[in-house]
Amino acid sequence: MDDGLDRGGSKDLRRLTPALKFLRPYTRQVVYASIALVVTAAATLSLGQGIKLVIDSGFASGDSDVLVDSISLFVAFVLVLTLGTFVRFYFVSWVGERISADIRRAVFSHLLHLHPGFFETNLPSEIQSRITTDTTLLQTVIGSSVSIALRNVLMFFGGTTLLFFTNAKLSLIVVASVPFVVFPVIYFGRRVRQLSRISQDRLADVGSYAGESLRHIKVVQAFNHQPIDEETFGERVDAALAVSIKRIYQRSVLVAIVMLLVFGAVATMLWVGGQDVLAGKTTAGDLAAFIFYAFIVAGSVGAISEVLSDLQRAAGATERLIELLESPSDIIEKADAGDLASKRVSLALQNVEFSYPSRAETKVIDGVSFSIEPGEMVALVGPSGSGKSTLFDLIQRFYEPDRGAITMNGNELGDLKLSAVRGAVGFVPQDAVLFSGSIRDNLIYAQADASDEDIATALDLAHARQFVEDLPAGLDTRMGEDGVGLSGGQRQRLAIARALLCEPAILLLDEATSALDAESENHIRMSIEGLKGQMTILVIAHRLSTVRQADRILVLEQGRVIDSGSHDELMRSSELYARFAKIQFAA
């Protein structure tokens, strides 16, 4: 599955760096959890002498008062060690979950300016899986591995040198043993990397598959496909499943291999250093000491080994999210750009060319010219595929032109805002969209301050008040996704109400009212022809009633304007225009 996006891993942690400008808001917390990390370190590393003195001085002087003041010591170490490690996971955690949340909004706030043909070759379901998982696996890191893998390290290297202090001699058997250590877990990461990357890759095809499907509920089940829906998603569920059985064996057989290596290295200590204790070289209280710092040691070697993998997977998380958030986007605002004088807004198509980018030897919009004053009404006409959408995606500015210009009132889209340009249009797709939420939710989208007054006045011009009143809950009646509980129809009409609700300039219909009844159409017709004048209006449309109420016809093929004009004057010249007529619109 080619998304367009490199989603391989990386085992340089350095891909871990650009995460870390998300810190810097938070450098108090960080310093907080910074100190109690180094002083629970120290605490862990203290309790080592503590057992000395417990057993050398508690124990051996055979006074219970020595004995009393050496518990006491050790447990002020247990109570420094208790607040610190609550101080350190409480700030950590936080961080945390704070930076997982700013990558979430800075990626997403990113994803919304970029242009849309960045989510052609990009799968929206693979993207939404990077804004959630791989955030969780970063916050999961920072939260929690990246604060185990500091602290394993200062308890590493305060062990190692406690151990020299406290017996040089077994110290060198510590020593001997780490290469046997290392090769382990440098042979079996590596592995552990790939089957992590490969595991991620796979979990991103269970949820890719399953959000489709579910998106689709209904051409799911009108086709009875439920069972090779049921069957291929239960593959893809096996086949991560199946890698990530692979990636735990893996890493179990590390863990496994490191522990019976450390502890193997304990055993030898204890035995040497039983010798010396016996033979009166060494106290048994500097044994207990260093048996301790030896298992310190140790953990931490086998602590680090597993967090390795973590802190790898992460910085194939955040290379990803970092490729969504340096995404650049093809429509570029300039500083200079400036605002829409008039609210009369003219349109103006000059030898206009166009190819989309994955289709870049087919010309969609090949030479397109024409012109549409403040408050004319102009329809499109065409076969499928001849540049009539493509038209309306231009002139929102969702793409760049490859040559000519487009203007609005003499201004090429370039020189004007994106909200200038895109707040003076008013869209009403062909396949309505809504939103989950409230109706009154789906009519405010580009109006928030709207008043009661002006959803009432848009539900009347999109023939839509009747049915909303006759909702239980009206306006604040709530809709699934997509707008899921309301007919093909009933979602139109509100497409359109949201679409004159902003009372926009140019007002684009795309076969906007396909999916109604006769007596709705109707309605819309004469609502449109009241607005004629007040708006211009570009509508692209089959019937024929629409097509006669427009001032002007233009009749498109190829991507080229063949041909312009009446609906009367069209039947005379155009053959096309003509066929279109006695085939698609009903006499």
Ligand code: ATP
Second form
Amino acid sequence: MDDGLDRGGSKDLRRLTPALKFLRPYTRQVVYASIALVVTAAATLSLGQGIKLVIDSGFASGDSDVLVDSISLFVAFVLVLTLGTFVRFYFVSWVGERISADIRRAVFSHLLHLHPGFFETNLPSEIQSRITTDTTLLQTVIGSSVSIALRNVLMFFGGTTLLFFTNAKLSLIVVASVPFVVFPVIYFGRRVRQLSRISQDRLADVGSYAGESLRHIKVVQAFNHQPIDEETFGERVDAALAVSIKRIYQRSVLVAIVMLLVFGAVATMLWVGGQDVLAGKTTAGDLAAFIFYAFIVAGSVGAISEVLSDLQRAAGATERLIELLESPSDIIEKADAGDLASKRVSLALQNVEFSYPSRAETKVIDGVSFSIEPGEMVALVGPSGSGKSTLFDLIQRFYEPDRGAITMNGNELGDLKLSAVRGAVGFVPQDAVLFSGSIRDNLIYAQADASDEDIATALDLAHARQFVEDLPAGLDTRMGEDGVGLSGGQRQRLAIARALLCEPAILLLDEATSALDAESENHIRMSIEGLKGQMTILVIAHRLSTVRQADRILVLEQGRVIDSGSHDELMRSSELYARFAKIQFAA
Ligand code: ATP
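Can you now output the form predicted together with this ligand? The one shown was the form predicted on its own.
Expanding to the full complex; the earlier chain stays at the top.
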């Protein structure tokens, strides 16, 4: 994954700051949580004094009333602690969930408006995992790790102060042992982090392999490819497992070493402190309180080192999410962009040149000029790869031409609102893309307020009404993802109906060669005949019937318009067209 987007964690925790922007709406909840955080930390630290009180005043005094008082105080501490913990936990988790939801929404909204080319270099499957896993990571961190870290920082400083306050000599033993704990934590912690990054990458490999195979399950099974897939998948799972086990080992070593050192220090303290108690230099309550604080301090160091890696991973996740959120779109709408005044739209290309950014050296469109009057029907013909679909992309402003201009009613596309350009165009792609949902959902995709009458008219025009009515639930028949459950020809006709429902000024039709049977094709031909004159039609034609219908034919070869005219004219005048027509339209 060398797209620069997957970099695991980040050492620099400042990278988390962009996420703070998302905290702002929830200041109130953050304040509640912070107050609870300070209160619980203070209450926990006070518990040490409570223990001291119970042991020294309660037990030592031999007076049961004092014991009752001490225990009552202790119970009050515990109550405050319980309530504070509830408030802190609830609000911190609440904020974490909210923020991850907000970030998900913000990233998705931003992505929806990016230029389509962005998704050629940044694979949608990877982005999808980033929206889910990276935001989940951030949610864990904001919803727990940050609060754990802050609580333990408070506990560390409070505990250390109280340690010295309780017994300075013993405290020095604790302080002296700190480097012995911290060094292995840092050393092994780093290795654990490196390994968890590699492990994430391996896991992503596993996920993408499974996704691809299952999406194309018919091809997998048709070629009896299962054994190979099982083996390759198994290898990837094993690779992920191997890294995870290495990580678990390092982590176990880390935990064991920390335990050993911490309890070694505690034993030393007990030994030294116990002697002081025996000698009457300190009280048993003081020693108990001291040990309590020592545990708190050691525990806080442990907890901070634990969540530090979470925080670093979250910093990496934030960086990647912000990178997505700040990716600029290559297609920019001008501040003063206008609308198209008329529903009748002419289209013109002047000397348009274009290369795909990923293949800058190849001119896919090489100086194309033509214009189409409102209501005119023009057919584009040309060999595969000559740039026909690319022209459609340029007309919808999915890409910007490198040179030349594309205009609608004389306005350059760049001077029009994107919604105006795309609203003027009804696009029927060659592979009719439908979404999961009902047929009605798909038809009203761009026209949410369409009436049943409008839908019926559009279905009639696309010759799709009969088959929709024949379906068990009619318009409300639900389809799987990508329109699973319908034939290619049915999908194609629904795509046409969807485009017509918006009453577009310009119809861009990428004619499917194979999806339609002769009868449906004939009906669609008649529909187009009916639309002629009402809207500007540009059709990528694969059939003689369509070509004959067009007012004009443009012959495209290697990104250039080499001839134009009617079918009969071109058959006479253009040797290339004649040759092409003979092969293409032979059937
Ligand atoms: P067909 O009839 O087979 O659909 P076409 O005439 O519509 O072909 P285009 O899809 O416009 O051809 O492709 C024109 C050229 O641009 C081809 O050589 C193709 O390889 C290249 N091309 C298409 N899409 C991209 C892309 N996203 N990035 C780089 N090159 C591309």
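C-alpha atoms forming the largest set that superposes within 1.5 Å between two forms make up the rigid core. Model, not experiment: these values are computed from the prediction. Numbering follows the first chain given and starts at 1.
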On a rigid core superposition, would Gly143 pass a 2 Å threshold for CA movement between these two forms? no
So, superposing on the core, is the move of Tyr209 at the CA at least 2 angstroms between these two forms? yes
